[in-house]
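So this first bit is one chain, no partners, the form predicted alone, shown in structure tokens.
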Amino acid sequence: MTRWQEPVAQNSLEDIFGTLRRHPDVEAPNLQAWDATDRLLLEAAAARLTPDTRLAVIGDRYGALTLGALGTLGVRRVRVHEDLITGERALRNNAAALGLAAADPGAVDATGFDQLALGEELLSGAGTVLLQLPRTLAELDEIADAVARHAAPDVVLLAGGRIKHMSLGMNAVLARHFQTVQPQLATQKSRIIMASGARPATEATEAPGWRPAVEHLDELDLDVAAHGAVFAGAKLDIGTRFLLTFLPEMPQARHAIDLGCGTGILAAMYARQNPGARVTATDRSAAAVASAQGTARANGLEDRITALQDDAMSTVPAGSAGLVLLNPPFHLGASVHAGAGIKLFEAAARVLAPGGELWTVFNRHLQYLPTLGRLVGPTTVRGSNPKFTVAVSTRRP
């Protein structure tokens, strides 16, 4: 948790979001820290927020909600929930390009804002939450449950998105934990729904803290944990699923590590594979790790397997890993970007011991082979079919 304080000058809402970047995320010129959604919701709150409200945000990607609540609307306290990492670094750096300041984590009443998980601590007393809506029905679902669950009952939740990634089936999610649900009109392309009137949670719902789904995978006999921001769910992704038919031709490594690992069935599939390896499960989302967590504790495997949440292995010594595995993003958000896949190429780069190798299973169209053997090391081509290609970058020594 995180606490800082208020801007030492008043802001203009242009100003904090001509300051924003994304940062440690992937920055381009294409690639934008804030979109209409945010400037929508916080026109939206204004009326609403006084200095003393209990004011949560959820999905603030890089600061622009939480920053301007904080330094145009008066609130003199945020507690925000950021499922990803480089979001949650985001808002720090873009919060001290802004001239604000870290408070004594002992001064309760500090002005700023707090940085919690999802659940009852972020929520507590909430009268207004301000979400980024996000792109899975399981995740908006899980959000609005704890939403309903642990604010205060007359909460208010204003969720925005981009229209052309809204559906009808988010009414009806959010539906099932609030009586009233009102979609506002668009604003460059824009909109906002209004969720008031939170219903109770019923026993079946009743389920403390915030557990992932668990579901069998028959092909693979293993079972899935999974919460509902992880990309596929518990399904197996049929890159990863390509990727795992050449299992039996990957080194034994004492280290090896699933970078980007979802649920973590790579993590898992290997560990069971090779007994004596110890093996590392690592993403940027809090979500995944929580999910990978639940897989290994399912599987058996919680001793042989560490979750770690972190910017493409930041926090992982250098030359430590004898394997990496791995199945990149090509999106960033709703953008088709390269530049994730680079940045975990660089990073495996980074981590691997000479000699060590690089799995990586990506999409045929993209040309992922001269950058791997630039930034990794000499890479070959190890199978492909119609849809994917499995290349092998053995890092140099």
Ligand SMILES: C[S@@+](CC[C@H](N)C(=O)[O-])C[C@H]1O[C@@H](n2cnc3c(N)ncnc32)[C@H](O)[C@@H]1O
Given for the second form:
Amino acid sequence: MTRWQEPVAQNSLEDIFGTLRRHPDVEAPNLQAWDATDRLLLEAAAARLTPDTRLAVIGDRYGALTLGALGTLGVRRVRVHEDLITGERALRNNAAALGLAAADPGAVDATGFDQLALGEELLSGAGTVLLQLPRTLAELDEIADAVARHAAPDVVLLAGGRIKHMSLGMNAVLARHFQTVQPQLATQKSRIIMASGARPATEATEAPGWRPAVEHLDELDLDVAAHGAVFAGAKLDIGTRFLLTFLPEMPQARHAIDLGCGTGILAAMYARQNPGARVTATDRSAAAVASAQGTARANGLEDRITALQDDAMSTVPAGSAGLVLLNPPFHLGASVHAGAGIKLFEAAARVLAPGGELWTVFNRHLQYLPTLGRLVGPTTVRGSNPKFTVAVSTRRP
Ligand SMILES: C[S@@+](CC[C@H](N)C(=O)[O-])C[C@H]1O[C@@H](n2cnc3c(N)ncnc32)[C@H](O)[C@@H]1O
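The form predicted together with the ligand is what I want next, because the block you gave corresponds to the form predicted alone; please supply it.
Now the full complex is given, and it begins with the chain already shown.
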């Protein structure tokens, strides 16, 4: 948990948005650190907020909502949950750029923001919750459940999104947890749904904390744990399925890494096949890391697999792994961008020992081979099918 104090001098929203950066997430001219939904949510919240409002923010991408509420709406304290560690770091960087300073974590009366996991500490007593709607209904269900369960009984949830990414299913999910669900008028291609009248948790939904659902994957004979936010849910991605067919050919490494692990299927399957290996399953998403930990536990592999939330293995020592397995992202949020995959190739090159191997699967149309050769070392195609290529890059000395 990180806590900051000292309110920003009252700024205009333009000043704040103009300062925001995505770093350490990938940056490019067509990628922005805030969107029209952030503005709409802050405008919609303005009339409801006083300096002492107990405000929680969920899904803030790079800090636009948190810093907007602190800097322009005069709220003294904001509790915020972001799934991605890159978003958490960006919020801290952006706060520092706006003149915020780190506070004593024990300072109960501090002004500023607290970065917290999705759960009671984030939400207890919250009267207003601002939410950037997530991509999946399963993730929305987890968030709405947490809000209805832990926030004040009269909490108002303002959930906003880009209209092209919203569906009627979102209203239905919210209606499971709130008595009143009211879509508001759309502005600049964004819309807010207001939910109130939290339904008390029923016995059926009474869960002791934030736990992933576990499903058995027959084709791998593997139990897979999946939070709502995780890539592919509890299913096996078709690229990952193809990469797994090469498992018997992969080297036996003392330390192997499942990079961008999602539910940790690659980590679990490699650990099971190589009893001498220690495996790190790492992802920038808190939901992914918790899921990978759940998958390891569900298959009795928790002593062999370490789950680590990190951005592109930034805390993993250079030259410390003999093998990296990677099904790279090529979507950055809603935009398609190759930078996310390339960032992970660079990370693999740094963390592999000389002679260590990076096994990657990617869509055939992606021209990754020259990039892998340049960043990591000699690269060969180990197999391909109509959709995917599996490449092996050997870390040059
Ligand atoms: C295509 S998914 C693969 C998930 C899983 N390995 C599988 O095969 O089902 C890519 C994963 O990379 C993660 N990721 C993206 N950028 C990352 C970064 N900078 N550092 C760590 N993980 C990242 C995403 O959160 C996502 O879980």
